[in-house]
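A single chain, nothing else alongside it, follows as structure tokens in the form predicted on its own.
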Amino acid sequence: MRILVVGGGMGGTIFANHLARRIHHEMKTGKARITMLSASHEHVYQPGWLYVAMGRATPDELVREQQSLLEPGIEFHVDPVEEFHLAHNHVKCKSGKVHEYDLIVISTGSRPMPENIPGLKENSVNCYTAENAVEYYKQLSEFKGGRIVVTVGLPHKCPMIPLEVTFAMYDFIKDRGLLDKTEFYYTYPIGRVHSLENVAKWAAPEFDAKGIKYETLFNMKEVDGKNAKVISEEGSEVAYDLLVAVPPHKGQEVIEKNGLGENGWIPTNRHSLHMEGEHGKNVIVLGDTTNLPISKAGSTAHFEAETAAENVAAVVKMGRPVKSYDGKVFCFIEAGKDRATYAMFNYQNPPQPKAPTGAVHAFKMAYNKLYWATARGLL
């Protein structure tokens, strides 16, 4: 079986490594082959940009050579796919090379789109790329006091990041002795401070205890940089001295161009993870690329990838899949520089965040170091 993995992020990498271990005999004897196509030779631990923005990590700590993370036997090419020909089981890459397959796994991720909100890109900081995280740290370090506004677009990658940046900045400003000169103002698009109800019930009292003000039902319409204010679709105007954005996201442009899914999100079966529609039988979709109504988070991609790898290995060995994805997600929630909690949930069971502790924060710090073992499929 020829298995083609498109995308070298968390989902594609964990899938390929888990599968390679499970079918190493079939790969050795030539009965199965795994090929990965990526747009970059680098693999980035994206959750780490938050720590760069707070001056607690440097960008180079979060990057590894993709090839070094892959199991022996996985064929790897830096050659982004430009055309998907699903009816004929092949893709065409930027180089012009065509790759045929029996099964394709699409895990191309998502992209921040601050330019979709007029004025947002030019007048805000965020922590979704190395460059942006460094600029975020620069502006936060130079902040002398005033109002820090957090503004959130939907959908966005990492469901907990609006809360995490707010709590992290609170401790950062506190350590600089500027708390009495600073007002924190958090905005959120729906009628509570987080999309997950129980997370919102946990977070609102945490905000209240710190004096963090918040406004819900605030959907960004535009940013007026000249007058330093962000304006909502609901007609509210909020002035800022530093604007921190969680920009709206879309799927990758190549998905849209090939007509695989509106806004770059591919319609996906919530349990089998196969693409919905005529050609979905041999197409699996992972991570941010799906249109599933669950968190666009690394842990989502992780658990989906494990399920998909187990199923593909079973198909190779027995002709049938063996597992159904249950919507499992596990997200740490950093509640400042030295406390954290977590949200674990699936399709049937909502999260139940507990009070933040230093122990959970220490676990998160350890996980940041251990991530590379996770990507290799060892954890």
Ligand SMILES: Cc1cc2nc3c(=O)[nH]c(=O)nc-3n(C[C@H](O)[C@H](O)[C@H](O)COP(=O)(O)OP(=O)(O)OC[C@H]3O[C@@H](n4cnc5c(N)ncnc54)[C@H](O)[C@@H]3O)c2cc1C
Second form
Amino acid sequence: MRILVVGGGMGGTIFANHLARRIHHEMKTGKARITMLSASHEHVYQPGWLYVAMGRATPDELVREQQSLLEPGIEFHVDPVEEFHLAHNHVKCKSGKVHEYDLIVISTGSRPMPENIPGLKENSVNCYTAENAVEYYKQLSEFKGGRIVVTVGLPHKCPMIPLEVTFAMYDFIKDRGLLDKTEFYYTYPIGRVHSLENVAKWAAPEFDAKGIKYETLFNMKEVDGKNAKVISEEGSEVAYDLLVAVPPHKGQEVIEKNGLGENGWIPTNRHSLHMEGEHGKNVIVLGDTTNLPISKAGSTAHFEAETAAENVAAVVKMGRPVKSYDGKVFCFIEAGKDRATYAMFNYQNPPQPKAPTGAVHAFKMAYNKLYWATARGLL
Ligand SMILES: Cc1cc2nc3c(=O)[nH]c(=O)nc-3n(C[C@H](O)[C@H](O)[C@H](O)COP(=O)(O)OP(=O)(O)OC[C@H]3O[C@@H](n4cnc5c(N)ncnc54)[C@H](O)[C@@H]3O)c2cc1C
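Could you drop in the structure for the form predicted together with the ligand? We only have the form predicted on its own so far.
Zooming out: every chain and molecule, the one shown earlier first.
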């Protein structure tokens, strides 16, 4: 069986490594082959950009050579896919090379789109790329007091980031001795401070205890950089001295261009993770690329990838899959620089976040290093 993995990020890498370990024998004997195509020779641990923005990590700490993370036997090419010919079981890459497959796994991730909101890109900082995180750190370090506004676009990657940047900045400003001169103003698009109800119930009192003000039902319409204010669809105007954005995102352009899914999200079966529709039988979709109504998070990609790898290995060995994805997500929630909690949930069970502790924060710090073992399919 020829298995083609498109995307060398969290989902694609965890899938390929788990699968390679399970079908080691079949790969050795030529019964199965795994090829990975990616757009970059680097693998980036994106959650680390939060720490770059707070001056607690540097961008190079978050990057590894993709090839070095892959199990022996996985063929790897840096050659982005430009055309998906799903009816004929092949893709065409930027180089012009065609790759045929029996099964394709698509995990091409998503892209932040601050430019979708007029004025947002030019007038705000964010931690959604390495460059932006460095600029965010610079502006936060030079901040002399005033109002810091957090503004959130929909949909966005990583459900906890709006809360995490707010709590992290609070501690950063506290350490700089500027709390007296700073007002924190958090805005959120729906009628509570987080999309997950129990997370909102946990976070609102945390905000209250710190004097962080918030406005809900605030859907960003535009940013008026000249007058330093952000304007909502609901008609509210909020003035800022530093505007911190959680930008909206979309799936990759290549997905849209090939007609695989509106806005770059591929319609995906929530349990089998197969693409819906006529040609979906030998197409698996992972991570941010799915249209599933769950968090766009690394842990989502991780649990989906494990399920998919177990299923593909079972198909190679026994002719049929063995597992169903239950919607499992596990997100740490950093509640500042030394406390954290977590939200664990699935399609059936909502999260029940507990009071943040130093121990959970220490676990998250350890996980940031252990991630490379996760990518290798060891954790
Ligand atoms: C600031 C920030 C904080 C975050 N914090 C957390 C957190 O605390 N916990 C958590 O679980 N998640 C977090 N996330 C989210 C997490 O990083 C993503 O959800 C995760 O990386 C998604 O994995 P993926 O495989 O779908 O996509 P990615 O990891 O983005 O990988 C996509 C891959 O596809 C490749 N690619 C793109 N186009 C093509 C093409 N045409 N052909 C071939 N390859 C292509 C890219 O080069 C890349 O290798 C955070 C993200 C950000 C930005």
